[in-house]
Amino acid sequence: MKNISVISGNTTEDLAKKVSRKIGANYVKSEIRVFPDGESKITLSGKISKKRSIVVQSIFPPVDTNLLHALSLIAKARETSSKVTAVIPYMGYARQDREFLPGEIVTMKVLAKLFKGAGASEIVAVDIHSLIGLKHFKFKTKNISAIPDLVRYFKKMRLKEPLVVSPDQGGKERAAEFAKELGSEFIALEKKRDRKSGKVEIKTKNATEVIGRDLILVDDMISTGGSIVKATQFLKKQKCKKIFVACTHALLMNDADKKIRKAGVSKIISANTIPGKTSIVDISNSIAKAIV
């Protein structure tokens, strides 16, 4: 498909490189060079499609920088394409979607007009926190799930009598999705948090049915790993064997994977959807499948 280009970011150039060759396209790679006075300057070094374009560009801290970068990508391959499809593997202020507390800015509603006025024709990304974010955009927008990558690793290894566990109800048919996989059974865990000082709490008394069992541990994201930790800590407590986490977006904030393992966790395993020693599970097939 060589009338079509990928544009590489710098947050996600290996993903990009393998979503290239897995459709045949021309690879464009771009080039960061950061000033002093923290102003990034984009150099792009490729041929890119008068018929189509695709960026590829996750948007994790520092959020605002690679935002720009993406916009700018955008901006830039429409000036050649007809058609810009913005794959952003990692959507940042996606948690962002609706008002919770009165005054609050829904941002996922600014960044669906920032998209728009940069020139993307369509948005593609992977397990976005809230599906409602992507209501804000007016034009075509597409969400992967990685759940069937992220199973695929976990079939290979040796559990026993496996379950898995969401850390709160939020995540219940996302616990149920990768159970049915699976082919296992899912509990999920009841959390309270603070929306003003952000502190969580496992409101579930008892969970017997991880007696003896090993666990896996399913969210769409981890941040700093509260939720993952007093879930860990809890489940723990209630005499289970090994515990692994599985997640789409390792954020890993502030020596979170240190803080998680501490607490009782044998494995983080995560898709490459933000590089990292967590991202070993590739997602590069199910986003060339979304785009072609």
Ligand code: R5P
The other form holds:
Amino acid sequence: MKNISVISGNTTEDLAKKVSRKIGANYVKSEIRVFPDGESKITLSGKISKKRSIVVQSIFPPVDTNLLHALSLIAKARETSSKVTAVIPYMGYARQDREFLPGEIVTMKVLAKLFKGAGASEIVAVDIHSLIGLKHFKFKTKNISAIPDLVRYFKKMRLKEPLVVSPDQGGKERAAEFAKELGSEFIALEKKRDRKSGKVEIKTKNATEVIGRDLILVDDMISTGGSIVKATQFLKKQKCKKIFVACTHALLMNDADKKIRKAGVSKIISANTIPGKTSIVDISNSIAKAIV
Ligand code: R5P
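Please show me the structure of the same protein in the form predicted together with ligand R5P, now that we have looked at it in the form predicted alone.
Next comes the full complex, and the chain you just saw is listed first.
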């Protein structure tokens, strides 16, 4: 696509470059300098298109800094481009999409206003935690699924009749989509999270379906690893064979990957919405297709 620029933030440079190459856009790099007081100064190098810019920036930790960078890149792009597409591969704050307890601020509502105010014409997210989050945006939104890309990886592993497992009922549809794409079956466990402490418990009593089978635990994201660790401990007690984890966004806070492996997971596979050791599935093709 001629006359389009891809402006990359510093969170997912590699992904932005790949998208840019795939759609034949002009790549614009951002240089970030952080001052001793924590403020950042962003300098762009490259030509910004008058017609359309695509800003690529994930909102993972440091979440508020990366959010401000995304907004700043959008605002800068909008000074030149008449259309700005904000591609947010990992949408931070997406779990704060409704008021769970009285008095809670629905941060996704705030984000929607900020993105609009900065000048975004549309938002493209990848496996956003829930589509409710996108309903707060009063302009065009799109959610891309990384499942076909993740499944392609698992197909190459040639596991024998693996069973897809969601650690909670909220992920049931995701597990169903994964299983359908893989040509396998799925189950969803019952998980309870204490809204105040964040502690997780698996409420399912038994799951005879898993006995003697390799499992693929599928989730949209791993943060502390609590959900996957509890699900793994439960599934191991049910006498399954190997457990693999597939997720889109691997935040892996505080050595979560080590805790997950210690619990008995053989391998964690995630997408490159957040770069890291487990992010081996490239989703640039899916993004490129979605934005043309
Ligand atoms: C929750 O509903 C999400 O889909 C994830 O299961 C959860 O956010 C993962 O967080 P953690 O790794 O801290 O349990």
